[in-house]
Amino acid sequence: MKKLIALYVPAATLIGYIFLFAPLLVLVIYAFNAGRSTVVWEGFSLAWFAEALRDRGLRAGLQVSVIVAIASAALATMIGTSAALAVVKRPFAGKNLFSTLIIAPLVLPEIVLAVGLLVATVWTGVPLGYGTLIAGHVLVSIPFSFLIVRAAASGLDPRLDEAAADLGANGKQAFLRVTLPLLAPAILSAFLLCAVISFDNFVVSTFVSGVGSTPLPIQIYATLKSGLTPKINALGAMLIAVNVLVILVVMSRYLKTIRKQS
């Protein structure tokens, strides 16, 4: 039985990785296709990469997505971090209710949040645009930053704040010199995750984006209505390359930190 389990687990893991990454591999391969088909190979070419870079709609959508992802991730991380520190370090009435309300968007259908935000926007007379788009993405991202930072803050020794106070540090100095450096990896992880969630968001963006603030996922969807070409594959391949590059940079710094500590 143990031998069977020992064989099954690696095989199941391999099948899972193939299931996850095989579509990405096919997408990248057909980005270099010379023809217009995404299923029939007609030769090697880089023409679709140039075509994707020349597409004004895709470039504008990419710009909107990057701006909104950075802004919403920064806001969501600040709000989530503040809420997590309040829950972990400060006793107050209704703490459990407060935590439940913070993570409520995780269990609510995203389309319900999007419709609610659209109704609130129309009722208040706020024009659709960057502001509503960022607000919607912040609403969706806050639970993730809150959970990540709360888990890290819960693992901190509460005596560190007491030691900092004994050495003459006030609350602000203790936070900036003790708590914040220890939580920096978790805060960075929360920021990156929120940025990815915002960049990939489609449902909320569909309801709260306005003229001139159409993000990349909606631009891609609009392009697909006129037919699927390797131009979308080329754009996806470039985004995958950027993601891999960011992961390699982060991992290299993480490995350097581990080596210094050892």
Contents of the next structure:
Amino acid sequence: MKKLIALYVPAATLIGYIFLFAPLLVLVIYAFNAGRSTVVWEGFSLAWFAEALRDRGLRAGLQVSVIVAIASAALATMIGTSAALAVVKRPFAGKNLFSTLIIAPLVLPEIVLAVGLLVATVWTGVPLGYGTLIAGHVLVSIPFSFLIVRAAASGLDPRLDEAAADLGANGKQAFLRVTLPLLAPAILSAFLLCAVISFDNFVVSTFVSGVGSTPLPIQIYATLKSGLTPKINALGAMLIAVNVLVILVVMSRYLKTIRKQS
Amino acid sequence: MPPDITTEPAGVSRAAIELIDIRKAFGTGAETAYAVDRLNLTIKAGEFFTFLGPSGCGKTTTLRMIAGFEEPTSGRLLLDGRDVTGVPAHQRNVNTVFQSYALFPHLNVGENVGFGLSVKGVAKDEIRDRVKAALDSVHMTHAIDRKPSALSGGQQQRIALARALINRPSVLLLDEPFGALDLKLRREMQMEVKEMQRRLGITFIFVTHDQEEALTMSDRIAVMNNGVVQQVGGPVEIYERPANRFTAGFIGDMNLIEARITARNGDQFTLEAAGSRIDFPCTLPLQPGDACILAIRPEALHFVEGEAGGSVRFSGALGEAVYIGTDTVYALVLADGTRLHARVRNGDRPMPQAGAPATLACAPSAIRLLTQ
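To test you: the structure above is the form predicted alone. What is the structure of the form predicted together with its partner chain?
Okay, now the whole complex, with that chain kicking things off.
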């Protein structure tokens, strides 16, 4: 019996990993396929990477996605950080309700949010485009920046604020010289995570992007309709590489702060 | 003619801090509790003043109100004669040494110590010189480029002191600063801080729950309990003449025995305490029938055999004996079950057996009569 359990745990782990990563692995492998098929291997080639980079539609989509990711991540991080600091450091009425509402987009069905946003834009007459796209992405990424910065801020010794005030620093000086530098790693992590979330977003983007502001995921989906070629695989492989890089940066920063605290 | 020692130098009698009818309430309505209640106190400039009491007695809240981290619910707070009630912490000329040190983890030692000068816009050259001097005074010049996390607790303590004192505050607040240090280092730091206070002449306000620390370091002590100051006085007065039951029980070991006045003849009282009749001279305004408490230090009691005149005597059966090196602490169980502890020097006589009848005695002058 004991032996069985000893075998079960690594086996289950292995199956889990295969389930998680096999599709990605297949996708990356076929990005290097010489033929047009995404299931039959016909030899090694980098042609599809060139093809993907040459595709005007995909390039335009990539540009939209990068701009929207940076803008929405910047806004979401600012709003999330302010909200987190308010919740951690200031007493105010309805704090629990406020916290719940700000992370609500996390648990609400995204499709409902998307439809709501579209209705709102129609009502207010705001034209669909970069503005609506960025607003939508800010909405879905605020919970993440809020949660990350709140966790870091509640880990700060509240005496540090008092020490700063005690030494003559006014609110602004204490924030710029003590709070902000100590939260910088968390704020950077929040920014990167929000950027990735925006970059990957599909549902909200589908509803609120306009002509000339189609982000990459939707562009890819449109390409799929006209036939699946390893071009998409090549693009996917590049996106995975960028995402992994971002995650590595975030993780290494995170590990560094953990090590410092211990 | 010898100098009049009761007259203090002009600078010493000036008030550094005046707390006028300070109250600090927590909660509202029927659940209102006072962390500090009707506190009236004047702390003189240059004084080493200690708030002493058990945790939750309001001593830290008082310190935090002086620092400006908390505002009193009512009452006024004067700093150097100026009303600072409602003035935010960063505009008060006081500095704090925190219990957890609260050094800025992202700044090195030099930047930590220079923080106060830097936010006030002092020139870089002057900051550098004063940081060096401040670190020198706590023997930490070598650590100027290190991060606080690379320092030991005692070293961090010194940095915290330097960081506060570099601002030349009129009052330095210390919130249980030695709580996290081991005994040997604590003694060392106590000596050093006391010496520093004498040298600088700055008013130090110290908070501790350690009565020994309070007695050894302070010029004056305020004993607090449940938000109320129980007694204010010098270490000798607090130890030898406790004003009430709480102070008597909190400072040092003390036998507290319930007693009742049975007769009075001028200043000569007769008391009934734990089944014993005691004749006792006293000037307190007490009448026969009044309840009171006898406070006797264990070291004031000794064993007697037979009749000895002029002393107060308690008879009972011997209970447990605890050997503590030079002395042994004996418990004597009195007729009504009260336990009386006596601290007796070893070696003078054979150890009495537990359960044997015995009599403890002390001089009437060693007994303190308390009414509350």
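Small disclaimer: the values here were computed from a predicted structure and weren't measured. Numbering follows the first chain given and starts at 1. Heads up, when I say rigid core I mean the largest set of C-alphas that superpose within 1.5 Å between the two forms.
- Shown is the Cα shift of Ile247 between these two forms after rigid core superposition, which amounts to 4.6 Å.
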